[in-house]
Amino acid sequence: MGEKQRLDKLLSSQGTWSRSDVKKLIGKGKVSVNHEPITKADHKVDSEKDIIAVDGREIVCKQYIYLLMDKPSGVVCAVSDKTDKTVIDIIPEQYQRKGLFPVGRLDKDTEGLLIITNDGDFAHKVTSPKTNLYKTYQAVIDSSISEEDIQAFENGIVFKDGTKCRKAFLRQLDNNNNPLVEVRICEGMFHQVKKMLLTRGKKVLHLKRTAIGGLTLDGSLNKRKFAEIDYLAINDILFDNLYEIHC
């Protein structure tokens, strides 16, 4: 038997209705529990035991949720923060549920692809260095890269404190006044991409994560927009690199 919770909260956590939508459905007599119409939004239910239906259609409540976000600059990758708005704060109401957290982190001023979930085992798999899952970034820098820079990334950048990064890949995408480069790493150390480029005398002016494994950020997942993806799909895309996600 699972933990009992409010019916309106449970249904609004499933990604189809907002809390106000659920209350309207309940008011119209369209929601039932164990085949009995429910008239109160605060009716307590057990999602693992009770049969919940909307308009006669049984709802299978999901234990875990997997969200994709194109994180905007100025938002911190945290569950809560006393001074800054977090990625959890900007999740739409229909996706909000207890236990959500960002998988890995992006710096406050870094934009791009972020996964948010309440599945700890999945998050560990994504972030563990043993998984060897590469993340791809695009960085605007203040000067062009050389073949020596590219080789240094493949050999493993060493920071001033002696920390050696794992093999990474660097390539130039264009060579304007502020060149655009692509960086692929399979770690997630604090400010890692910025620090790696700085060891080669390159200052990062703008940074965006464009891919995690085979999961890519395309133009249809705009800033502050979200998409939900199911467990099987996100695993196939992330770890098999067979598909791209178009949200």
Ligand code: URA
Given for the second form:
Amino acid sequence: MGEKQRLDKLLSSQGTWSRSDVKKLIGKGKVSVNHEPITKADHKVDSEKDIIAVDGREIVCKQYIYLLMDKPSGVVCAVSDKTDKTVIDIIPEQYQRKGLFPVGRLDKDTEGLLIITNDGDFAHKVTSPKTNLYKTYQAVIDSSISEEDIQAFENGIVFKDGTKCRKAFLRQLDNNNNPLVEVRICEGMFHQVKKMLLTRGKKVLHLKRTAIGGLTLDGSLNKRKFAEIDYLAINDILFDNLYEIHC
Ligand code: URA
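Having gone through the form predicted alone, I am curious about the other one (the form predicted in complex with this ligand); can you provide its structure?
Time for the whole complex; same chain goes first.
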């Protein structure tokens, strides 16, 4: 059971309403706890146990939240942006709250699996190369790969500025006019997949992230654009058997 706290404080911490908005909503009888309308802003609630609703819509109140998104192309991986729509802008209203940010970055034109959270420690664990958590991408490229390309990825691609990438995996999935390849990396440098392939003379025409560790686009989202996942489940899928899977 979680700690009890004031209803107005809890609701205003979710990012959608100010404390005075919440007081007004309560005054109008629009807030219920366990299906009973509440009249007092200082009513004490347990966010993990009580069912809290505003205007009949249940509010997901948790300290930390873990959201999975199938990021569309054309949306930027940032919290705010002057010109473009961000991944935070397209989160459904009931999950909107202060402090949400994308875990790692996908380019504006990259699609696929993205985690969004307000849990900084968790995000650090997912993105740190030391965790050895491999991210899987599918790339449509402009020419076929060779055994030497595969070996170069395993040996560690070196960029023009001398930066050496960690061991990565490249394999061909399909060889149509534009070959489809799979790339697995455990880092998140800027444009990393595109740059790694470019060092081997391959231009990326389309890029999609299909998995983060054991968390897959098909398995976790199953054609949905958006889903919430709880802390235990996401940790289990991401980090369990990490070393068996990837080494
Ligand atoms: N590598 C890239 O080049 N782009 C991405 O969006 C993600 C990884």
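Rigid core here is just the name for the largest C-alpha set that superposes within 1.5 Å across the two forms. Owing to the predicted nature of the structure, the values given are computational and were not obtained by experimental measurement. Positions refer to the first chain, counted from 1.
- The smaller of the two rigid parts turns by 75° against the larger between the two forms, as judged from C-alpha superpositions.
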